[in-house]
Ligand code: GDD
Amino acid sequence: MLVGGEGTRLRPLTLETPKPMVPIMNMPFLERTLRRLKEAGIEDVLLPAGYLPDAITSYFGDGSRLGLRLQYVIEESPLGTAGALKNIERLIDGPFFVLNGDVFTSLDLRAMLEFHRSKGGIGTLHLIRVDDPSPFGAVVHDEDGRIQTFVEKPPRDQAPTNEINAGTYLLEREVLDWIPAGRAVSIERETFPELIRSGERPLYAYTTDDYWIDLGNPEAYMSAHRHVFDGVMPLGLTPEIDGPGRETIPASAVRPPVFVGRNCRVAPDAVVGPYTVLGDDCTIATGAVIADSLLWDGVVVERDAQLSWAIVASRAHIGAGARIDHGAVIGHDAQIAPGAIVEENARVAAER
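Single chain structure for the sequence just listed, the form predicted in complex with the named molecule:
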């Protein structure tokens, strides 16, 4: 699992929390993925990391809590998506999955493994179809699935297809021979295009119509929650109200669907929801209105404050009567003054 990216587009959330530890319904996204791997029968997971790795290693340790064997390899400087694999070559002894650490999907890994075996290529790439391929890797293949071109981040009007690299690969160990050692290498811009050009053992496309989203920016992160609430991405939530704190929140405050963490204190005449997540230990005071918003742990919202479509990182404090407008992202420990207005799409980090 590639977990070394800096999560730039999710700042200020990722100033303290590396992207894989960003929660989906209060559980680090990486934990959800690791549980999926375990369910698919995978037990050994290598994690090339580099950006805020302690947040990852201290949470998961050796992985035994999840029934996995985890090994971390910390990069002193980022080695890129292929360099990260070359760097752990000695730990890889057979065909292996590679997962981008920010992809949230319902892909069936066992089915992909079967497909890979039946094709016998040097690698298989999971593809999905999107409306706009420009932020992704566009992948062209023939009817048999053989990949013919891979274009990373094509200009919007020049994408050759709307099928994109969905960030899950199944590779034979031989792919590692194509990656130069000792420098940063991009699998998307160098390794895949070179392999394709060489015309040696083919790479195959495995296109599915699974649920899929790259959590790399606030809009996508927010949409992922909406999709879980609506059951588009099935996580088995109880409709209307879920979460370990669902019995403790006053019914008068709930506008479904909502997800409530542990030990929250919510005033009976506050409004929480729809499409809202409260982390653990949040306090929502009287008259506060929180709609379409994601609050992490320990967030305090004072009386009569209003949040709509906001993301608020841990321990932030929203003063009385403040208004947080659509698309705003508030960082860890940030203090929003009473009566302040945080404008649409603003990014607010704590002063340190």
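Can you return the structure of this protein in the form predicted on its own rather than the form predicted in complex with the named molecule?
Partners and other molecules omitted; one chain follows.
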């Protein structure tokens, strides 16, 4: 599980929280992925980490809480997707999955493993179909699934296919022999194309219609939550209202769907929802209106404040009568003054 990225497109959310620890419905994204690995029968997980690694290691420890065995390898400098694998080569003794730390998907890993075994190739790449492949890496393969070429970020009207690299790989150990040591290496731009040119054992495409999204920017992060609320990405939520605090929020305040964390205090005449998540220990005062927004733990929203399609990181304080407009992102511990207007798509970090 590649968790070394800095998550620059998600700042200021990732100034204090590494991207894999950004919450999805109040649970770190990485934990949701690790639970999915456990459900697929995988128990040994290697975590090459580099950015704010203590936040990851202190939360998960040795993984026993999840029934997993976790090992961490801290990168002193970024090594790229393939370089990170080469750096942990000594810990790998057979076929292994590689998962990118910013991909949220419903992919069935057991089914992918069965496909890989049936083909007998050196590796299998998960692909999905998209309307516009231009922001991604398009992957061309034959009718049997054998990959022929990679086209990075093709212009939309020139793309040879709408199937893209979805960031989950199942590789045989000998792939590591093709990765040079001691430098940053991209598996997508260097290793995979080199394997194809070599004519050695083939790489295969495994194309599915599973849910998939790259959580790399605030818009996608917001969209992922909406998809969970709507059941497009199945997480087993109950309709209308869910979360450990669902019994404590006043019914008069709820505009479903809503997810409520523990120990929240919500005024009966506040409005929470639709498509809103409250983290643990949030306080929503009288007259406040919060719609289409994600609040992390310990956020305080004072009376008559309004939030619309906003993301607010932990311990931020929204002053009375403040207005947080569409697409705004508020960082950890930020203080929004009473009556202030945070404009559309603004990024606000706390002063340090």
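Take the two forms, superpose them, and find the largest set of C-alpha atoms that agree within 1.5 Å; that set is the rigid core. Positions refer to the first chain, counted from 1. For clarity, every value in this text was computed on a predicted model and none was experimentally measured.
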Legend entry - Exceeds or equals 2 Å, Cα of Leu107 between the two forms, core fit: no
Legend entry - Rigid core fit then Val271 CA moved by 2 Å or more between the two forms: no
Legend entry - Rigid core fit then Val151 CA moved by 2 Å or more between the two forms: yes
